[in-house]
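Just the one chain here, the form predicted alone, laid out as structure tokens.
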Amino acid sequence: MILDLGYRRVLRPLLFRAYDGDAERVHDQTLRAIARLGESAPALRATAALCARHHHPRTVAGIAFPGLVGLAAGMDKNGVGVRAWGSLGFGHAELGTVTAQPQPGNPRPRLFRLPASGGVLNRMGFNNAGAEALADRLAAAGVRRGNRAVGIPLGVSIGKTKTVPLAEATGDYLSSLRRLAPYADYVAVNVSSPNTPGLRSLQDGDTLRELVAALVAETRLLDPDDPVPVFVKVAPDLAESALEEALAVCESGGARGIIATNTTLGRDGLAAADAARAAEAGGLSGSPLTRRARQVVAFLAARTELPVIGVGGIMTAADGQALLDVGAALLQVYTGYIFGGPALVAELNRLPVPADPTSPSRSTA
């Protein structure tokens, strides 16, 4: 209750009005504050006492997660808040999406809140400092794969550098993988962002097959005894036939899990007050994605033994429970955290779940 009132009624209104409503500036300043939190041991302990109450540990792809809900990729591309996310209640954090080369991303403005719709529209374009910089930051924080130096598992989402031709994408992804595998508990392959030209074509069967096979093979070369798990993140806009094809590629290629979903190019569910934003380019997340994300998670979970991490439109505890009920092994939040803050994470951590964490429900409802 204190978390809910403090964030939703006091802090969120202040954040939404700050910098004349410039969502990206607010995002950057909030990350800096979270980074400062991570530098103070007393502050981390106090925050953890209030927020970090994980009730349902799960083992997924061989990784021991202390809680159900993680931070989705996109919130902390460069790992600046890496020391703090666990104290804020997250059971894991997925950093990135990071690319092999540093890049500025798309021109601003490129991040828009849609308060009436409970959504966010972004066309960030993988703005990040590059894989080398993230590896250096993780090393400085004492992070190595599996050592829980920051208290929780860390995933790293990797994507294609914009200037690299699609025909050379595999080599570009491999470069990021080689640099970051020593620090990542898993690597997420982002082939589903709508904000890098042509990227979603990497979800096509033969192209995805080549990419997944190359990445999995590389993880086995880097660590033959315990390769870092590779997860693949899919778009919510894929037809069922394309989802089935992507799933078959992941299973045959040795991927260890699927993340469903990314942002959508659809504009269904926008409130009238936000209708003017419908023409903006970019991916939509939040409440307008809730129903479709649930459908995709249910479709995939009913057809595979691979774990499916559910992300997209988790704005309430009920949304999270619905994803667990249709088969999600873990949850991730991004837009829900912007609107609900730490209170939402605390509510998700208290959700009842199936007793056997390796056997989520296979309902297709």
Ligand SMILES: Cc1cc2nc3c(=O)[nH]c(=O)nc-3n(C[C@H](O)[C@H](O)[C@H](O)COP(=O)(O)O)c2cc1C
The other form holds:
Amino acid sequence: MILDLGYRRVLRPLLFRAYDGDAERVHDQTLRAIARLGESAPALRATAALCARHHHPRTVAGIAFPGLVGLAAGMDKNGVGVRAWGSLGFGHAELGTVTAQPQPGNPRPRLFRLPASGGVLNRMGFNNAGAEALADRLAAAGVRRGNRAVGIPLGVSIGKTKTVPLAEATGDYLSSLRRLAPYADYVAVNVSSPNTPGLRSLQDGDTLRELVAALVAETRLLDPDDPVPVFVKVAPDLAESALEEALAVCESGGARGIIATNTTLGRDGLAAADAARAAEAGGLSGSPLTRRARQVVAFLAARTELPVIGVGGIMTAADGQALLDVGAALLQVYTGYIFGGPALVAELNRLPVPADPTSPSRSTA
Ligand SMILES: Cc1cc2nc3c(=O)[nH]c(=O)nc-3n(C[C@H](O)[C@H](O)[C@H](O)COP(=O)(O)O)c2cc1C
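Alternative state: the form predicted in complex with the named molecule, after the form predicted alone:
The complete assembly is shown below, putting the previous chain first.
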């Protein structure tokens, strides 16, 4: 209740008005505040007492998650808030997407709120400080794979450097993987952002097969006894046949999970008031994505024993419950956090879990 009043009624209206509505500046300042929070042990403890109540621990891909709801990739690309996400109620955080080489991303403006639709549109284009910088930051925070230095498991999302040709993508992903595997509890392979030209073509059967095989083989070389799990993140815009193909590649290639979904190029479910902004190029997230993300999660979960991490348009606890009901093993939020703040995470952490949400093999695979 206090979280709900504090964020949705007080802080959010202020944030949405700040900097003349420049959503990226608000994002940067908020992230800075979250990073500062992470520097103070007493502040972290106080925040955790308010926000962090994990009710449903679950082991997925051999990783013990203290709660079902995690922070989706893209919110904290460079890991600046790594120490704070657990105290804000998240049961894991997916840092990144980082690329092998640092890059500036697309020109601003590139992030737009669509308040009447409960959505966000972005074409950030993997602005990030690079895999090396993230590895250094995680090392400085005392993070090593599996050591829970920040209280929760950390995933690291890797993508392709924009200037690297698609034909050389595998080497670029491998370079990020090598640098980050010592710190990541899982590595998410992002082949589904709509904002790097050609990236989503890496989801095509043969291309994805080569990429997943190379990454999984590398994890086995790096740690033969306990290779870091590789998850693959897919787009909501794939047709059923393409989803089936991607799934088959993930299963045969040794991926340990699928994250569904990234943002959509579709423009369904938008309020008239947001029409002008919706005409901007980029990927759409939040409420306009809820239905499609649920369809994709249901489609995948019905066809695989691999865990499916459900993300896309979780704006309410009911949206999260719906994804669990169709078989999601874990949840992630991004846009819902912008609109609902810590209260949404607390509500999702309180969710009842369906009697038999996943088969034992899926929940522990
Ligand atoms: C501003 C912004 C940046 C994002 N950056 C990334 C990213 O770097 N990597 C990634 O895999 N997904 C990224 N995403 C996608 C989210 O992780 C998530 O899959 C998508 O937004 C759907 O979830 P939501 O409706 O809860 O936002 C980004 C989303 C937004 C809104």
